[in-house]
Structure formats: structure tokens, C-alpha cells
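Next up: a single chain in C-alpha cells, the form predicted alone.
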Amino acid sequence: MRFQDAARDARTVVYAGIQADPLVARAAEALAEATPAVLVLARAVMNGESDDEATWRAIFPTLLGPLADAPSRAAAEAALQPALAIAAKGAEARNQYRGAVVEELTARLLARRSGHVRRERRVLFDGVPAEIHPYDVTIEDDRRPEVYDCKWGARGIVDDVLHQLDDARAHAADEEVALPVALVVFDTARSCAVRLDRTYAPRAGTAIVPLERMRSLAATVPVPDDPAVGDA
């Protein structure tokens, strides 16, 4: 099992330039500290319904009102700048910078427990034809490796991404190797329930991460059927 470099092609230079804007850097960078709730504000602004800034701050007047205590309102505050940069975005540049968000989050917050943190890697096995598909996200440690997919919504969770990730795992498995494998999704577990019911794919060996257990990335391993989902 190796490591390899994603294909440079038009996609993934445009998408680079993206993921370089420090817009998304600002906006990981305020959602790695935040609380689900605050996780949940930022979803609901960067899907792009308004970028009005007094109407989320009416819709949300436990975070960003005078109901909120000090830490909720200063970790909602940071989070509702670059979110609503991204919402007043075109349609389909504001598709690419949340997912972009999504990946460097998941990459910053798996790097407060691992040092081997890549971006954009195929994985390549002895005797299997090449993946022309990255993974967002891998820890490259070798007595440890893992591998992750992230998705803005539920709607990402498909049978394609479910398959690739199992594949994975399993061939890693036929190389002896321990390969964790899952998706970061940033909705909620309720969400990623209903989606799961839907596909028909592999996943009993894939871990789902939701929005409410992003945070636990930088401290443990993901494991599959967690409870998040399985009880939302």
C-alpha cells in the first residue's frame, strides 16, 4: 500500500487556487474551535438562502443576540464573517469553497493528533488498477494510516463514495494493513441517517463522521456505526 499525488489537471488547479484563498483558511479556522451549534449556524449561511447579515442574526438570537452568553457569541461571530463571504459567492464558486471548508477543517483538526497530514492523495495498492479518485484527506503514518472523504451535505453520501472507500479499506486489508476509512459529512447526524437509509453500498467497515462529532477528529479515531448516526 502507497501513497500517490492526485493528477494535475484543469479540475484540480482551479479548485487548488481555491483552497489556497485564505477565506477558507479564516473560516476552518473559526469552525475548528466551534460548538455544534455554531457548526450548524455556519451550514445554514453558506448554503447561500441570504447573505444578509440582520437576518441570521434574527434567526439565530441564542448565538449572535443578547440571549447568548460571551463565548457562544464571540465563537458565532467569528464563524458568521467568512460564512457569509461565501454565501454572497456565485452558485457554483460558492459549491466549491464549502467543500473546500470542509477539507481544511477535517485536515486541521486531524493534524492536532498526527503530523502526517496530506491533501489530494490517490491510495495504490500491488496488483489492483490504479483509483483515478484522491482521497480529501489521509494521515500518511506508517503504523497507522487512515483515509477520508468529506462532503458539504447528506446529499454526498452515494453508493460511488461508499464503495471507494470500503475498497479501500479492504484492500489494505489484503496487505495486512489497518486502514480506518470515513466521511466527514458537515450535516447533521439526523441528516446522514435518512441519506444512509438510501444506499445500498458496503459500509460496515467506513465510519460516518456528522457535524456534531467534528470536533472529535482531533482526538480519536473515527469508528464505524457510530451512535451519532445510528441513533439520529
Given for the second form:
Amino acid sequence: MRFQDAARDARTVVYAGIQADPLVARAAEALAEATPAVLVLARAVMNGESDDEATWRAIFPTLLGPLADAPSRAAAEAALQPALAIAAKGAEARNQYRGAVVEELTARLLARRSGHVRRERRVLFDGVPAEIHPYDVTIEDDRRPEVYDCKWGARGIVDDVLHQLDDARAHAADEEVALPVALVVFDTARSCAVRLDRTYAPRAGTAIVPLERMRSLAATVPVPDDPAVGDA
Amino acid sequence: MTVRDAVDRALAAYADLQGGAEDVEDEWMYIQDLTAAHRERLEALADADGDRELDPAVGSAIEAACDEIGRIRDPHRAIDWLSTFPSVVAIALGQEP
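Switch from the form predicted alone, shown above, to the form predicted in complex with the partner chain and output its structure.
So here's everything in the complex, that chain up top.
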């Protein structure tokens, strides 16, 4: 098993420009310490409707308004400005930017426990035709490699993505390599669970990391199981 | 406004949002399952704590959030909001997303 840079075409060159935009880094940096509530705030703003700051301050009084405590307010304020800047972009660009933010956030969290984090990499196996689609984030540690794909919302959980992750895990196992694979979804566990109920793709060996668990990426390898939904 | 009032207002706006999202026919079943799951959660919040009077800022937040989703015309964006809006409401009510 080995890793390789993805082939570059016009689309990937354009997307690489977005990934390299300092706005993406600023957004990811602000979200790396964020609570799930602040991540929901960022998701709401970047969903793209109002770009009026006052609207969001009114909608989130426990984070940005009179009911916020100081730590929550600081984290929410840091997240708000880059999210608004992304929300103000046109629909097509906004979709690409917010996807890039989820990838960058994932990479930054993983980098806290590994010095081998890479982006947009293919995984090659002996005797197996190479997948064209690269994985969003990889940890290329010879002793314990890991592979991640990232999605903005639960709707992005589709059979192709789950098959691709499971294929990587299974082919690695054929080479006697234990390869943790995970799908990071910037959406709530509840929405992910609903989406997963509708898929028949193999996922027993794939960890699903919803918004509530994102911070755990910095500390531990995610374990394959269905997203836990907290009780109301 | 009580928690029950807020949840009722939110669920009415959520139903309208669902109607807009259903234009994406390929996702019709997902939308039904998604909204059922989130409605159930919000209703549970009201059942547990429905008579609690809310801070006026929370009442205003619920109204502002409902107004926000009421402006959505794009069905794909509506689907994004179907999974986000209930968490926004929960956060305003002092709950985890």
C-alpha cells in the first residue's frame, strides 16, 4: 500500500486555489477549538441565507447575545466573521469554500496528533486498479496510516463515498495493514443517523464523525460505529 | 413565550421549509425521515419543559430563525436547513445541538 498525489486537472487547480485561500485557514482555525454549538452557528451562517451580522446575533443569543458567557462569546465571535465572508460568496463558490473549510478543519485537528497529515491523496494497492478520486485527508504514518473523506452535510453520505472508504480499508487488510477509515460530516449526529439508515453500502469498518465529535479527531483515532444521538 | 410556544412556532416554520425542500424529488424519503427525527426531538423538548417562560431574547431568536428559513427559495438550500434549523432552535433553548 502506498500514497500518491492526485492527478491535477482544471477543476482540481481551481479548487486548490480555494483551499489555499487564507479565508479557509482563518475559518478552520476559529473552528478548531469550537464547541458543537459554535460549529452549528458556523454551519448555519455558511448555509448561506442572510449575510447580515445582526441577524445572526439575534438568532444565537446564547452564543453572541445577552445570554452568552465570555468563553462562548469569544469562540462564536471568532467563528462568525470568516463564516460571514464565506456566506457572502456566490452559491457555487460558497459550496466549494465550505467544503474546503471542513477538510482544513479535519487536517488541523489530525495534525495535533500526527506529523504526517497530507491532503488530496490517492491510495494505491498492489494488483488493484487505482481509484481516480483522491481521499480528502490522509495520515501517512508507516506504522498507522489513516484515511478520511469529508462532507459538508449528511446529504453527502452516499453509497459511492462509503464504498470507496471501505474498499481502501479492505484492500489494506489484504496487505495485512490495519487502515482506519472515516467520514467526517459537518452535520449533526441525528441527521447523519437518518442518512445512514437509508444506505446499504458497507460501513461496518468506517467511522462516521459528525459535528459533535469533530474535536475528538485531535486526540484519538475514530472508531467505527454509528453516530450517537444524544437524548433530548 | 414558553418553551412550548417556541417549539410550536419553530415546527410550523419547519413544516413550510420541508414543503420547499420536497421539490428535490430524489431526496423525498430522506426529507420525510430527516424531518420526522428532528420534529420528534423538538417535541420532546416541549414535553419535558414546555411551561418554562423564556427570556425575551430567546423568543426573539426563535422568531428571527423562523424568519430566516422563511426566506429560503432554493430547495437544496432548504435541505441544508432542514438538518440545521432544529439545532439552532435547541441551542436558543439552552440545549445541546
